[in-house]
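As structure tokens, one chain now follows by itself in the form predicted on its own.
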Amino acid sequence: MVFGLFLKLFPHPWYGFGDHVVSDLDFLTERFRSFYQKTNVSEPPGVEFREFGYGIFGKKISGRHLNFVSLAEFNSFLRSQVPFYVSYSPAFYQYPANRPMAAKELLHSDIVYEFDADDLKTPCAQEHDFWECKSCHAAGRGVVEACSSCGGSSIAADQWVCENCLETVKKQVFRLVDVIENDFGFSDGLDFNFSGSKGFHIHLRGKSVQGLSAKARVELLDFVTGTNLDLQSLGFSESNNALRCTPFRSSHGWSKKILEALHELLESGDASRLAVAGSVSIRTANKVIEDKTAVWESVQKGLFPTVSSKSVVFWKNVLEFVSSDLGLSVDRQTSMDQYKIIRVPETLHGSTGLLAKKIIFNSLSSFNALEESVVFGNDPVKLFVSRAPKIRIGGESFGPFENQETELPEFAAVFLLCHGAATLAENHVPLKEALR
């Protein structure tokens, strides 16, 4: 039945010009298909406790609440479906396909930390973004908060990704990693894979994380984000006019971290930004790189020496500054929430046609996403693109493209098409506008 009311949504083909007309969408589903008619894919581990959903098209979730009773059925499922995004539950059920929830009995969970490039503001995105504001229907490219036009708010962002996003986000993974290994002390269970679009997951399916409490799981995730931090409950603490700390020897978690940060903003020689820290003059700020090595002695020990007559507030304000960026930018809802489903590790994401491809973490800081996630061949398809940035994926760069015709290689033209922006050349009605 579930099974019935899936293929109802895929209503083939959307054109009708002839038999040697095929649609986007066709195109598409073929592709896909053939994906996974030659692909065996083993995740998740303990399939027939987990609860599956599936997408089609432009919508990441139509559906939910399956079950498979074994990974050779979830991939049947994949072959005769054909799903554009299929997402699984870090939860283990007793009964993964009852509804509503609370009947699905929880037994556990695992916790999974993701990182997305959009929720980083990386720079990159002021070249390949796009904006267009519904009010006016002004557009232009890059990032915006409002029209530059009419002044209003409600912007459509059309979001891309490069490599210079995917490297942000991968020191965001280095650095979490480093959190749940030393801080944490989860060293077992640990699984990462590219998300297929513009990120990262984390899994942790160690047994130490699965029975965690959903406070305990909130107060892990405050600490990696840094959420409600305070100097004073860290030990930095002011007694006889001068501010104090543990000594670096004997510091821990975050406030090693901060001493730590603060060591990096006196080497760097920045007094400038030092001075925006502490909110003083550039001379202030000028004097206290000039004598960085005897600060830092000082700190190290667990005084933080006089250099202005309010060094206390100074010292507060470089510290909160610092601290500031050291919280990590993960996504809060996926990692408290035990009910969410996240994308299954290598299948297909809908918005890219790219591969949620695992990857061995000592292998991460050499990890191409945009070309070690690439499963598609080079047989030409020309297609006529309404928008896209300069892109590279699979080793080779294409565009930019402005409402023109192009012939590209099976992989880019599928990337294109995902994204919504391009058709098959002889079609020439983009899918997004199909699906309105």
Contents of the next structure:
Amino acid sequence: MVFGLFLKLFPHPWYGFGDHVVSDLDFLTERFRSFYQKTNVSEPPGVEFREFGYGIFGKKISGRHLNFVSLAEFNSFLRSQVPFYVSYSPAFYQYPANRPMAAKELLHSDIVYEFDADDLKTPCAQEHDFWECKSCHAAGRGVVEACSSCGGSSIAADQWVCENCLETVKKQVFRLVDVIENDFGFSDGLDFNFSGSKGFHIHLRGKSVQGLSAKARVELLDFVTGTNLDLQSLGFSESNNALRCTPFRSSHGWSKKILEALHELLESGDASRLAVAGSVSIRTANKVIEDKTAVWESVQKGLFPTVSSKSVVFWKNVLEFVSSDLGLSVDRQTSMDQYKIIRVPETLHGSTGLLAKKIIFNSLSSFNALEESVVFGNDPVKLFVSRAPKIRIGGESFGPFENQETELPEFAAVFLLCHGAATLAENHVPLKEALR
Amino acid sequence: MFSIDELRFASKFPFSATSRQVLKLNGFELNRVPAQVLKKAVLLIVFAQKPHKKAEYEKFFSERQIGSSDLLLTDVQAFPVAKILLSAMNQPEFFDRFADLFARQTFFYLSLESNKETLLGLANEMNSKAHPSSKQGFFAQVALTDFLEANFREDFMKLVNQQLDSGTIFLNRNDFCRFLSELSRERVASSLPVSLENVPKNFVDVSRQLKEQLAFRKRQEFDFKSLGSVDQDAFPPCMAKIYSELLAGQNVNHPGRFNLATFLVAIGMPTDQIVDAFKGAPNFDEKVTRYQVERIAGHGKAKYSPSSCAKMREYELCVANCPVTHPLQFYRNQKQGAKTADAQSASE
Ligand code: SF4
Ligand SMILES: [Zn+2]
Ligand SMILES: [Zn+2]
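Swap state to the form predicted together with its partner chain from the form predicted on its own:
Now the full complex is given, and it begins with the chain already shown.
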């Protein structure tokens, strides 16, 4: 009954390649099916307590409130229904399939942090993304806030991901792990996976984390992102016209992070950056930099030295400047909305055809998602590509393409088809229309 | 039996384990609650109902310190009785006010407390662990997971503003008192409502009267329109999201539209402006929208009100975990500058 939707969407039997025309959707479904047929997904732990959702082409979640009594049942679902997306709840429920949400009876819950290249505004997006104005249909390359033609702000973005994007995301992951281990002291139950598209997921599945209240989760998230920082509460206080702080040796958490960042700024010797940070003249900034050793010695002991007539304001500006760069860009909603469901690791992502591959932390730094998450083969596939930037996937480069026919190895073809940027050459009905 | 010191402790911190012991060993029974206990319970609820000046709180708290053991026992017993009355009234915003009173009370007594053991011991009494600090320059240390059971509405309590190292929080004396105070707020608030099984009939009657009396007072005091012009920055995250999605021309589902409309009506946005907000929505029909908004506004007749946070969560419209139980409460707090809660700052 729940799967009725699938039947409606995939009413045709599989025709095979032969002489028959194969729709893009059938083609992809069959690729996905063959993957699930030879794979055994062993995620997530505690499968019987989780709520699942699935998505169809073009819609990440089209149904939810599913439940499986075992991994075996989950795998046979994957094989028979072949969803384009599969998500599960970080939460464990007594009755995962019940509705409304409250009737599921929450037992406890993992915490998931999600980083996505889109949130990091990587500069390479200017090269590989496209935009289109929803009002006047002007279009172009890169990322824009407003339409360059009519000035409208209703913009459709066609976003792509590259190795550089994913390396930038990784840096955030490493900083997060530092916070989780050294600040929070949660070292067990940490799992990592590629999201299958533009980022990474970090799962905290340890006992001490699972029992935390919703409020507690917000506090952890705010710590990670540096939200609600209050310099005074952190011990930076003004007295006798001077700014003081807890001595560096006894500083922890954010007060330590901020002091370290200040030290780094001083050590960089970058006077113009310091001038911007403190809203002072470059001359004043230069004086501070010249004196940096003495300045840092004093700060370490808890006193910000006088540098001008407005020292307190200067130092506060500098502290705010350095702290604003320290918060991590984790997706707030994923960690906060206790009902949000997220991609099951080791399943396929329907917008890329890549695997949401689990990663051992030690190999994260050398992990190349666009190579190691490729699961499809090399059989040539003829495509008509409407628009794609130059992409690097599976260790090879392809494109750029614009309204042209080309022949690509299956894994790259699947990637473009899933993105909605191409259609099988033999069949000129684009996927989106096939869905109507 | 109990020493007068123990009784005094129990009356200062009626949510403590000691206090529960006192009740148990004194054979406290609901159907034999003395009149003065019931009276004291009502007094607590009424006093808790609205914020007071600092001096008024101090007067209210310090009276307890000079009481005889009978008076102290009355205080201890009044606490569970007040919780039953409140639960029968079943109004979550009253729960928060009640918890606020005890958070203040806790802070008041702790800041007068000279005995270090009492301070550390109170954490234990609330099922949490605190130890003398192993690092120089701090008074106490608390495990992160214990700290996270407190209440975080105040900036000074936010985790991001703590001295946190490898899963341990280090606190100076004043901050430790504030932590215990916020922990007591959370413990009291989360213990409400209590079960109403076997509650004597006279309790139900008293609670009904109380509810009517307080509701009347509230109605007189509060009108959302009195908050002045509509201020988008004060919207709770859920409403802000729906609002901006609509303006951006995205499709918002029916419960989303309905709740936004009721919210906007409640905070006094003029009908025209609300209709405007819906203009960008796909399949917008001005006539229909205007009719619906006017229906919601009720014009004196059937009036709809926006859903509580719990309901919003069921509709999957809640996007945050605000320290409120109703989106309107969020708006009101923002508009009033959330001033009332931070009377107990470090400088006191
Ligand atoms: S907690 Fe309440 S006010 Fe805050 S987003 Fe959720 S529903 Fe809205
Ligand atoms: Zn335009
Ligand atoms: Zn990139």
